[in-house]
Each structure stands twice: as structure tokens, then as C-alpha cells.
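Only one chain is included here, represented as C-alpha cells and corresponding to the form predicted alone.
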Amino acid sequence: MDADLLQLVAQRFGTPCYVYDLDAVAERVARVRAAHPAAALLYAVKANPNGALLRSLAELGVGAEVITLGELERAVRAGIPGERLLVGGPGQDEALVRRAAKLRAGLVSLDSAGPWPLWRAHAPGATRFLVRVNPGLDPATHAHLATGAATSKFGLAPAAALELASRVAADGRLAGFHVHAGSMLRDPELVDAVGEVLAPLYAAVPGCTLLDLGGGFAVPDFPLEAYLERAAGLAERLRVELVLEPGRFLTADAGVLLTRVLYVKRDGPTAHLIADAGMADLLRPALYGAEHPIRVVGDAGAARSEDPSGRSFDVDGPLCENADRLGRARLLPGAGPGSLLAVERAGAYGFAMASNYASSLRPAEVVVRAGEPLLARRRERPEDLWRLELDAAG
């Protein structure tokens, strides 16, 4: 997004503010479909649950993968029909099961045998089931994102997955198997390793029609075409259709977090820019050590830095936490009090993880379509912090 547009958004809606380019998201959807036209696309709602974004994806015919009752209701409210819903996650409770059953959700991923009796009792015959397999592989990513590692809480080891799949197949409800090897994956050859784990399972339970490889595609520069070529080959060998659950890949590069510099601190070994956004707005740097590109958006209204040394800055937030940081050692020429900064690649797991820690007010969200910015969620006000509280003291 260009500087003039971002300056306009900041002037009109203030900072901190998330901005999402819906046209860029649509381009990513088109790229995935061009690489594998036959794959079913189910957007992983946890990446970014913004209502305007979900409605845009619904218009494109993209389904949704949901893991909570809230995500389910968001997807339905956005216009995604039940048959294009996949209910996943390890904690499928009765409220989620009953609501998904009423909506006639098309697919359910069973993370363990525990929820199966609930689904069997409530889900209509149109709902089909995948069994999630833990392949026990090293996906070469951050430990928190290695969902396919043997020590992960997700899925079942192959033998246990086969046992559950056989029970589901006996009811005539089994669609296939589901593997989500991890997030921020970069190596297309991981598909081959997953295939070696899955091939015996598909051979042991004939009649399956689907293979769900999840999502987890890294940004930036994921080799999508090479990955999907291997995935298509695996699906062809197994004689099934492919299901994909992209989240971050569709939205991360389409979003920025706008923040203004409040103060500059140079008295010490490290120079600091104190911004009005931090870990309560974008948790990933504190949680995962994630590195987001940061740039100065023009210099209108900014007092330029007088530091002639060219040294880098830590970009820090306003909270009393040492982890309240957006980036370390960043070269930001001209940055000073009042400068507008764009924290890029923030369209996924940004606002979705934002919190009211320290009674912070969550930022506004703006969507851009055809160059026109529109407010999609207003900035929180102090009264929103206690809106749900009750006066327990009488």
C-alpha cells in the first residue's frame, strides 16, 4: 500500500490502526486456484477473523476452517454456507458440536477419538469426517508452530488414527485424513514425507475421497507452485481430492499496522523509538520473536531524527514490559516524534491476537478495496473495557 493511502488512513482513522488490502487477498486466492484449480479452499479463520475480510472471501467462494464457536458464528455471519465449513481443533465441546450440526457443517476434523461420540449423536448424515494424523515430522519451523512434531498436542499417531478412522468408516462417515505439519513451512519436499505416513492409512481404509493438507505456507516467498505440484501428485496417487486451509498466506502480506512515534530515547547503548502500538496490538514479536518489516511512511508532520550516527533503533511499545517491542535494530532514516510507521506483513495473527492487556484499547481496522479505505471495526473506547462487567459488589 502506497504512502499517500496510508497517510490518509492515519489522518482519517488515527493510530494504531490495522489496514487490509482486500484486492491483494483476492490476488492470493487467485494464485492458489491457478496453481491447483481442483483443490477446495477453506480459509483458516484464526489468521484474521475480520468480518469485512470474511465477507470478501465468501464472495470469492472460499470456505472456512473454524476451531471455536465464535469463529463458526463469524463465518456464518459473513455468508459462508454450512457445506463449505470445516470444524477442526482439539477442543470440540458440545456447544460447538450442536451448533455445527444445526448448520449442517460439511466437514469435521477429528483431532482425537474423544469428540466422536458427540458428533455421532448430533451431526446429520451430510457431515463427513477427517481424522487428523500427527505425522511425527520435523517441519523446520519455530517450536510453537511445529504442529506436526511427535511431541505436539495435535492429531493422533498413525496407528491410533487408523483405529479411529476404521470406527468412523464403519458408520459410513469417513472422508479421509488431515495433516497440518506446521506453520511457516518452506520446504515443498515435506509433502513427500507426509505422503509416506499417509499412504498406508489410505490403503487400509478404502473409499476415502479427501486429503486435507492444512495450510501453514510461509510468508514471504513461499514456493506455492512447487508445493502444490507435489500435493497434487500425492492426491492423484491416493485417488482423492485435495483440501487446503490457507490463512496467513492469503492475508499476511495484505495487511499493515500503522503506528506513530511518540518519543525518541538516545541516552544509552540502544536507541529507542517509543510508538503508540506494541505487544497488545501485535503480539507476534514478543511471542515468537517474529520479525516484521517496518518502514517510515513519508515524513509529513514528523520531526526528523537529529542523530547523525545512522545507528539503528529498537521500535518499542508504550507498555511496562521489556517484551513490548515491534522490532529490534531497525534503520529508519528520518524517524522522530510524530513519524508514521508501517509494520508490514501484519495481516495475519495481528489483530486476531490483540488484547486489552494493561487495559489497552484495541486498534481500529480498515479495509481497502479499489483504493478506497473503509472503516471495518472502530477503535475501542474506555467504556468497552467494562461493558461486560457486572457490579458484583452490589
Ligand code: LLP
Contents of the next structure:
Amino acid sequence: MDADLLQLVAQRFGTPCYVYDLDAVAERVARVRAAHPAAALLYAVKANPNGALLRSLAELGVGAEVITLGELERAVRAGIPGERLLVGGPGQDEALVRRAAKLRAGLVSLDSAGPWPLWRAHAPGATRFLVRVNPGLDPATHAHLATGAATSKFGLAPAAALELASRVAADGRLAGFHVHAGSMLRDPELVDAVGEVLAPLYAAVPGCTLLDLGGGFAVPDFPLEAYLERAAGLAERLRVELVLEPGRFLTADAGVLLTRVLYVKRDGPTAHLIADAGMADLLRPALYGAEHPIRVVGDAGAARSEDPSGRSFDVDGPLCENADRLGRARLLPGAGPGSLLAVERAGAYGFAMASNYASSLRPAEVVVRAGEPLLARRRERPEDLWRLELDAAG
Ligand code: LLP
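Having seen the form predicted alone, can you show the form predicted together with the named molecule?
Complete assembly follows, chain above in first position.
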């Protein structure tokens, strides 16, 4: 997003503020579809559940992967029809099951045998089931595969998955298997490793029609076409159609967090920019050590390589914690009090993981369509903080 637009947004809606370019999201959708037109594309709502964003995905015919009642209701509210919903996650409880059943959700991913009796009791005939497999891929050889490692809580080991799949198949409701091998995956060869685990399962329960490979596509620079070529090859060998559940890939690069520099501190060994956004607004640096690119918006950004001081800054937030940081040791020439900063790649797991920690007010969210910015969610006000509190003292 260009500097003029971001400056206009900051001026009009204030900071901190998330800005999502819906046209960029649509381009990502188009890229996935061009690479594999037959795949069912289900957006992982957890990445960014903003209503305006979900509505624009619904208009594009994208479905949704949801894991909570809240995500389910958001997807429905955005206009995503039941048949394009996949309910996943390890903690499907009765409220979620009943509501999904009422909405005639098209697909359910069973993370274990636990919720099967509930689904069996409530789900209409139209709902079909995937069994989530824990591929037990060695995290030592596949460093990014934490959720696909045997020790993770997700899915069932192949033998147990087969046992559950046979029970579901006996009811005539099995669609296939599901593997979400991890997040921020980069290596297309992972598809082959997953395929080796799944092939015997598909051979053992005939009649499957789907293979859900989950999401997990890294940003930036995910080799999408190479990955989907392998995925398509696997689906062909198994004689099934693909289901994909990307979250981050569709939205991360389409979003920035705009924050204003309040103060600069240069007295100690480390120089600090104190910004008006921090870990309450964007948790990923504090929680995962994630490195989001940060740039100065406007003229100062262009002078980046001519920084006279050559000093780097920690970009810190307003809260009283060392972890309250957006970036470490960043070269941000020209940055000073009042500078506008854009924290990039913030369209996924940004606002979605924002909190009211320290009674911070969650930022505004703005969507941009055809270059036109529109407020999609207003900034929180102090009274929003206690709106749900009851006077328990009577
Ligand atoms: N499908 C399933 C079953 C998942 O568990 C996830 C993400 C996705 C799809 C979407 O994954 P994606 O394409 O967005 O990588 N909060 C972390 C990311 C956690 C992802 C959890 N599962 C972060 O900020 O990096």
C-alpha cells in the first residue's frame, strides 16, 4: 500500500490502525485458484476474522475453516453458506456441534474419536467427515512441522485414524483424511512425506472423495505453484479432490499495522522508539519472536540508506513489559517523534490475536478496496472495556 494512502488512513482514522487491502487478498485467492482450480478453498478464519474481509471472501465464493462457535457465527454472518463450512479443531463441544448441524455444515474434521458421538447424534446427512491424521513427521528433519510432530496434540496416529475412519465409513459418512502439517511451511516436498503416511489409509478405506491438506503456506515467497503441483499429483494418485485451508497466505501480506512514534530514547546502549502500538496490538514478535518488516511511511522512508547516525532502534510499545516490542535493531532512518510506521505482513494473526492487556484499546481496522479506505471496525473506547462487566457488589 502506498505511502499517501497510509498517511491518509492514519490522518482519518488515527493510530494504531490495521489496514487490509482487499484487492490484494482477492489476488491471492486468484493465485491459489489458478494453480489448482479444482481444489475447495476454505479460508482459515483464525488468521483474520474481520467481518468486511470475510464478506469479501464470501463474495469470491471462498469457504471457511472454523474451530469455534464464534468463528462459525462470523462465517455465517459474512454470508458463507453452510455447505462451504468446515468445522475443525480439537475441542468441538455440544454448542458448536449443534449449531454447525443446524447450519448443515458441509464438512467436519474429527481431531479424535471424542466428538464423533455428538456429531452422529446431531449432524444432518449432508455433513461429511474427515479424520485428522497426525503424520508424526520428525520435527528434527522438518523444522517447521511442529503441529505435525507425533508429540503434538493434533490429529490421530495413523492406526487410530484408520480405526475411527472405518467407524465413520460404516455410517456412510467418510469423505477422507485431513493433515495440517504445520504453519509457515516452505518445502513442497512435505506433500510427499504426508502422502506416504496417507496412502495406506486411503487404500484401507475405499470410497473416499477428499484429501484436506490444511494450510500453513509461509509468507513471504511460498512456492505455491510447486507445492500445489505435488499436492495435485498426490490427489490424483489417491483419486480424490483437494481441500485447502490457507489463512496466512491469503491475508498476511495484504495487511499492515500503522503506528505512530511517540518518543525517542537514545541515552542508553540501545536506542528505543516508543510507538503507540505494541504487544497488545501485535503479539507475534513477543510470542514467537516473529520479525515483521517495519518501515517509515512517507519521505523519510526513501532516505533509508542514508541514515547519518547509522543507529538501529528497538521499536517498543507503550506497556510495561520487556516483551512489549514490535521489532528489534531496526534501521529506520529519519524516524522521530510523530513518524508514521508501517509494520508489514500484519494481515494475519495480527488483530486476531490482539488483546486488551493493560486495558489497551484495540485498534481500528480499515479495509481498502480500489484504493478507497473504509472503516471496518472502529477503535475501541474506554467504555468498551467494561461494557460486559456486571456490578457484582449489587
Ligand atoms: N488449518 C488448520 C487445521 C490450522 O490449524 C491452521 C492454523 C490453518 C489451517 C491455517 O494455517 P495458516 O495457513 O494460517 O498457516 N498464531 C500463529 C499461527 C497459528 C496457526 C494455527 N493453525 C502465528 O501467528 O503465526
